[in-house]
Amino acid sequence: MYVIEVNNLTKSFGSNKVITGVSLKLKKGTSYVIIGGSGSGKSVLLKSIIGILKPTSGSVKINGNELTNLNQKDRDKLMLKCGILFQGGALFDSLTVADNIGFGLVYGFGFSKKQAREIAIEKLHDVNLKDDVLEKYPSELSGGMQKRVALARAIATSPDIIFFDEPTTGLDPITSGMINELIVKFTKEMGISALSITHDINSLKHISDRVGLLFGGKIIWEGDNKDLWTTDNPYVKQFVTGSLVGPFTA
């Protein structure tokens, strides 16, 4: 039932305790969004769940498999069924769009470059891009196109889960809306489960099924999307309204 289960996760850097005990669960085919102010530890939390950072303590299970005690080889194998859209896209500058999208297929799954290219074309269409960008390099694309190529790469391996790190950061409202619609498409139509972090209220409104507010290293409020706009929780109210008065600025 749950594709991700996080229990009492902590992450410290020396004496700096960034994540102090986070627990959350992601249901299959749903979208869970973690929100919080700048510097609240959202990226550290996401990287700790993915395994890019090793948690100080706690448990992370992906599809029922404990991630925190796996060696690198077994962790990489488990993560093959996960896609990641990094905040900046993280495309390889020296590779074409086709090779960027097919990278995981070739080096993770052993596909031939011809097979990977065919899938790259299909995934480009899924993110509303045309074949004429296949041989272009990231530097030749706009920021919005780079983000969509990165999204095509994230779904190229037909993942069960996609992790989104601030998916609309740096994009104009129209392109942000396009990315949001694509995320909804992948979760609702393709049944992909999504775990995202964002501070973009418009994105939050459109892509989330369930929401957790991170503050002080913990999830201090959790609820469904509809509850986000009606709750009396002062932290949530200040965050979604952008008010200058409230516990964030007290």
The other form holds:
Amino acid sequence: MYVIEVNNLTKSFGSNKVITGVSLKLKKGTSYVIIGGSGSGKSVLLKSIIGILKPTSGSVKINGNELTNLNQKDRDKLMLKCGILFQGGALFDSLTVADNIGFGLVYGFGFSKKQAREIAIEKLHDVNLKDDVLEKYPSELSGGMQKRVALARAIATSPDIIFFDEPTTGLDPITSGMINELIVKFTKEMGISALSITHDINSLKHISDRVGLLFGGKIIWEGDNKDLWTTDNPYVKQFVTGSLVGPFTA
Amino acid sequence: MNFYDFLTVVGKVFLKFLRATGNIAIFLFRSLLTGLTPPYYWKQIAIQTIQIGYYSLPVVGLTALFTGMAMTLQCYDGFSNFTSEGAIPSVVMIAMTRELGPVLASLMVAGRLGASMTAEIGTMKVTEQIDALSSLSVNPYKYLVFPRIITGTLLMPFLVFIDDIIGILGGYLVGVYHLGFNSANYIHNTFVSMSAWDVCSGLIKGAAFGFVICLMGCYQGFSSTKGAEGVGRSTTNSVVSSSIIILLLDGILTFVLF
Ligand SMILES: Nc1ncnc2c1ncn2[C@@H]1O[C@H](COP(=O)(O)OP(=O)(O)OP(=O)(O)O)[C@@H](O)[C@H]1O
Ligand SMILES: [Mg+2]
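Rather than the form predicted alone that you just supplied, could I have the structure of the form predicted in complex with its partner chain?
Starting with the chain above, the whole complex follows.
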């Protein structure tokens, strides 16, 4: 049973063809991780899959629903089942941490502010932050703290599918480890499906069931976690070792 | 430059203008369509009411006060040549309510509010906060644009009204305390020739200008491109375009209303 099925998706900005044909499938309760060089279009791919960017062509099915065929109302409903972490956090500057985390609960699910706040506290603990940040504004937090608040916001609505764009970038190794644990817990214990992007090899090792390497607008290699370390594919090899020699040129 | 090149340039500019107009119309249509269907975001409307109504008062009031004062002084200079100083109160009143009140207040608000609106929304756009809104199943047009346009349109007449009062008061202060008018006479002359239409036409203009400021402010914010430079450019565009539209529209409305 696949929760996400992407078929031959392309996305261009004007004449700039960023994604030239990506197909991938995410099995329920598993974690798919997209890797690839900086600027290879990972974030664009993720946004095109969730429909924040309109794909130029191709098909995306989430829970069996073809995204382009859905009307706004059904799309919104589907979105409520998805938790999205943006690469830059994308916290609302004008709202406190508590209101940021509770936003989806209040506006999407009609929770009262008080209920939302209780859940916000719980989710803050999940990402290893304390209650004292609740009334702070995003600008008063460090970069890593912002990322974690954004993570808390993404999981606040208890989504069925999570989309994480570089969840551990900018975090210290211990916090990174915690976030990795959390993602593993989501998929292994709670049956949540995850589609993530990462640059962090350690994170890749821990959280991925399946991995796709994006290069030149296509997934040029796909395999299971264990294949990562044994494959002969020069791109993957270079990526996991961080070597300067290989098909990637900086 | 030959004639052909000239036509090309004119054509390009015209097409660009048409495209922008079309985009703005679609933008407005989307915002109204989503904004007018429940649920309504009252809290956003309340926040904008304070932003637009309350925080614009000082700048609008100051402009009005000094415009009224200067207006009276200038009129005195001219009118005393014809010993028709008695007309000053009503001239100041008409100028303030029909023209200067709505236009100056709106230009000031375009500078203050339109700019900050574009900067705020533009920053939200480039930092993916607008994407984040949709990802939390909140329509950004409904949440960000509609409350601003609706409060801007409804509150601007109120600001213009305050502007009228303060402007006339400024004229009174200069007239009575500087030029030596009799206070009772000045007040009498102000109101004797005042018609409700003078004030109302100004308020109608105010509503139209408020609408323009907020529409352009939001539209330019949504069109921001990446980087601090992108947001800066949009902010400038917002103020310049709404100021030009206000002045153009003022001409058209004056023609239509009188
Ligand atoms: N909204 C947009 N409009 C135009 N071009 C865009 C837009 N978003 C991204 N691009 C272009 O798409 C390409 C891929 O960008 P993307 O952000 O997906 O890279 P990435 O793989 O996520 O990189 P990183 O690892 O650095 O985050 C870049 O060349 C970028 O200029
Ligand atoms: Mg990216």
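Numbering follows the first chain given and starts at 1. Under this definition, the rigid core comprises the largest set of C-alpha atoms superposing within 1.5 Å between the forms. Computed from a predicted model, the values in this text were never measured in an experiment.
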item	value
Swing of the smaller rigid portion against the larger one between the two forms, to the nearest whole degree	12
